[in-house]
Ligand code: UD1
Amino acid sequence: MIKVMSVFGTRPEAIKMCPLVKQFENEEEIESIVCLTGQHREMLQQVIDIFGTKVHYNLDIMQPRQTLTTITTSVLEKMESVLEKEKPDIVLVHGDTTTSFVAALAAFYQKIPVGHVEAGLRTFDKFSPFPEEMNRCLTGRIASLHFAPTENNKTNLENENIKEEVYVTGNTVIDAFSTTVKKEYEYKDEDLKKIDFTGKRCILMTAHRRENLGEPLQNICNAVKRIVMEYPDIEVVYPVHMNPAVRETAQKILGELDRVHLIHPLDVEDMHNLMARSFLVMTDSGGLQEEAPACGVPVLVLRTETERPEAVEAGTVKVVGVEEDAIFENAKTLLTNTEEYEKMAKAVNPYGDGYASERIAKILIEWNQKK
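Write the structure of the given chain, one chain only, in the form predicted on its own.
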């Protein structure tokens, strides 16, 4: 058997790693160990509960007003004893979080191979997104196995002279939809239950990235305010990040509007099912750029760049920047031009077919046999 330790600590990681862990549990040749860092707490636990994921270790590092430095030092120190005790054959980390980079570093210090799930994403700007771009680049230098969602991601790695053990698998987030999205689903969130969507078009919005704090977020919120004032059939649902800087701006600009619903962050089931029923997604998130197209929902990216250019090329998302007029005009096009809307809604999602977890499990088993 191969002993695989999956390490993650944030809600976005959990959404993409839990389907993989679920697949491992069905494989006779894999012993699966799950270690949470606790970089997020309540938001992370929601996902664990929904997927029924068995957790073996929780480092519980989350602190009030934690910084990148405190996260880094806590994960590095606490991972050491876990790795010494379990001695896994490989440590799997996901994507671009501080948890991912530091868990990979901790494994490297003990000469344990690292597998990087969602490898090869790049913006080629080390400060945008910050610190995610550098986290994934550094993780890529440490990893022995690279599970790239797309051919473009694989090419990025090859251009960095990472040529061995790179596999194109699709993105595991698409696998998650088989667990989360349900036809007759009823929302759990009380605020969501109260919204009357009858005869309305819903825009799902998220905006919270560090580089958007301040004027960019104000521009985003002002654009959304104009959209709601212009189109009486629009309901905007904005699950607002817990960061006070985000909440204050959202409340100040959008708090008094009847058809803008500033609600608490949603669990993954509510989020995925709301997304599947939305007309449009506006976001600065990375994950929603992959998830919404799986539901046939166009995405406007509230950033100046994306590490997911294949979605832009496929036509499922459009990068519209952080200027108020540009955001408003691009949303207006999709709200009024059926042909343009259908072009995006019916474009093929480039992130896979829902079998990424199965592919990764098979690769790990074969890799172990070759050792």
The other form holds:
Amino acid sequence: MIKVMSVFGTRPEAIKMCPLVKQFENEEEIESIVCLTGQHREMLQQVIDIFGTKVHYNLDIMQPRQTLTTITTSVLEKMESVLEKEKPDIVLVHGDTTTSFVAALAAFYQKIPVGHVEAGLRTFDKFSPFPEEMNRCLTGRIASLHFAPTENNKTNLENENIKEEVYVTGNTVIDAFSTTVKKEYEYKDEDLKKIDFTGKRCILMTAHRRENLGEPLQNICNAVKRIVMEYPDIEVVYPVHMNPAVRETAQKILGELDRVHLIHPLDVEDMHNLMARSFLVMTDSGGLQEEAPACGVPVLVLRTETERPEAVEAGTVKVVGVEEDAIFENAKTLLTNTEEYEKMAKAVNPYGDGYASERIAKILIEWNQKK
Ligand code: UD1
Ligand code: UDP
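Please give the corresponding structure for the form predicted together with this ligand, as opposed to the form predicted on its own shown earlier.
Okay, now the whole complex, with that chain kicking things off.
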């Protein structure tokens, strides 16, 4: 038996770790323990409920308007006793959040090996995305096992001299995605249900990144305002992140517009099904850059860089920056030029075949046997 403790705390980590935990629960040779840091609260619980994941610990650290320091210190302090009590054979963390890095550090302090799921993504700019680029670099240094979604991610690790125990597994988001998207689907969210999309094109947008707070987010919202004013057949759905700094700006610039729907964060089933039915996705999120291409929906990335070049190379994702004019002009092209739209609206999925969780479970069992 191998005792695996999965530690996660934010919405995107949960969406990508719950399918893996489900896989562990089906494996006779794995004892699965789940420890939530609670870096997020409501947005995390939404995901746990959908997947029905059994949670053993919740450190419940979230504070309104929390700082990176408070997340770091509370996770580090609270992980100590959980790790001492459970003594797992391995701790698994995901991606690039502060939860991931600090949980890895806490495990390292007790000489517990760490497995990094979604390893090897890089922008090569330590301040962008901030603090995620540094979080994932540091997690990579601590980890003993690296589960890279793509060959490109593996190469990034090799270039940092991380060559042992690097496995290309695909991304577990595709595992999740294949169970949430349905042909016939009725939305659950009351606000979403009320929107009449007949004869309309839907732009699904999200924006929340720390480095976009302030002027960049204002520019993004102003560009969206121009888009709806220019194109009467556009309905913009923006499920707004619960961060008050995000909500204030979105409400101020977009709150009064009839065809911009500022709604609460959607649960992942509503979100994936809405995405699959949208004309265009505009986002600064990481996960959406993986999901939307898989269902043939073009993505404009509201950032200056991306750690996910695979879909950019495939032509379905375009990085457009955070200036109002550039965002507006790129959206305008896709709204008015069918040829350009069709070039981007093709289904590509460089991120996996839906079996990443199975692969990771198998690797862990084999790793335990050869220890
Ligand atoms: C975090 C991650 C980011 C990830 C994002 C996904 C870090 C540093 N950042 O950023 O990489 O892309 O999650 O969404 O790890 N809040 C609530 N309820 C919730 C969740 C958040 O009220 O369920 C509010 C709180 O006021 C909280 C604030 O949002 O203080 C910010 O949350 P935080 O986790 O610090 O940052 P995110 O921007 O969500
Ligand atoms: N998501 C969701 N509901 C929302 C917004 C996003 O379920 O209202 C999902 C989305 O489909 C993706 C993940 O959350 O799977 C992305 O999370 P987020 O944008 O918070 O973080 P990032 O991917 O940027 O780290």
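Residue numbers count along the first chain shown, from 1. Between two forms, the rigid core is the largest collection of C-alphas that superpose within 1.5 Å. Every value quoted in this text rests on a predicted model; they were computed, and no experiment measured them.
Student: Is it true that E340 shifts between these two forms by 2 Å or more at the Cα, once the core is aligned?
Tutor: For E340, whose C-alpha is compared between these two forms after core superposition, the shift is 2 Å or more.
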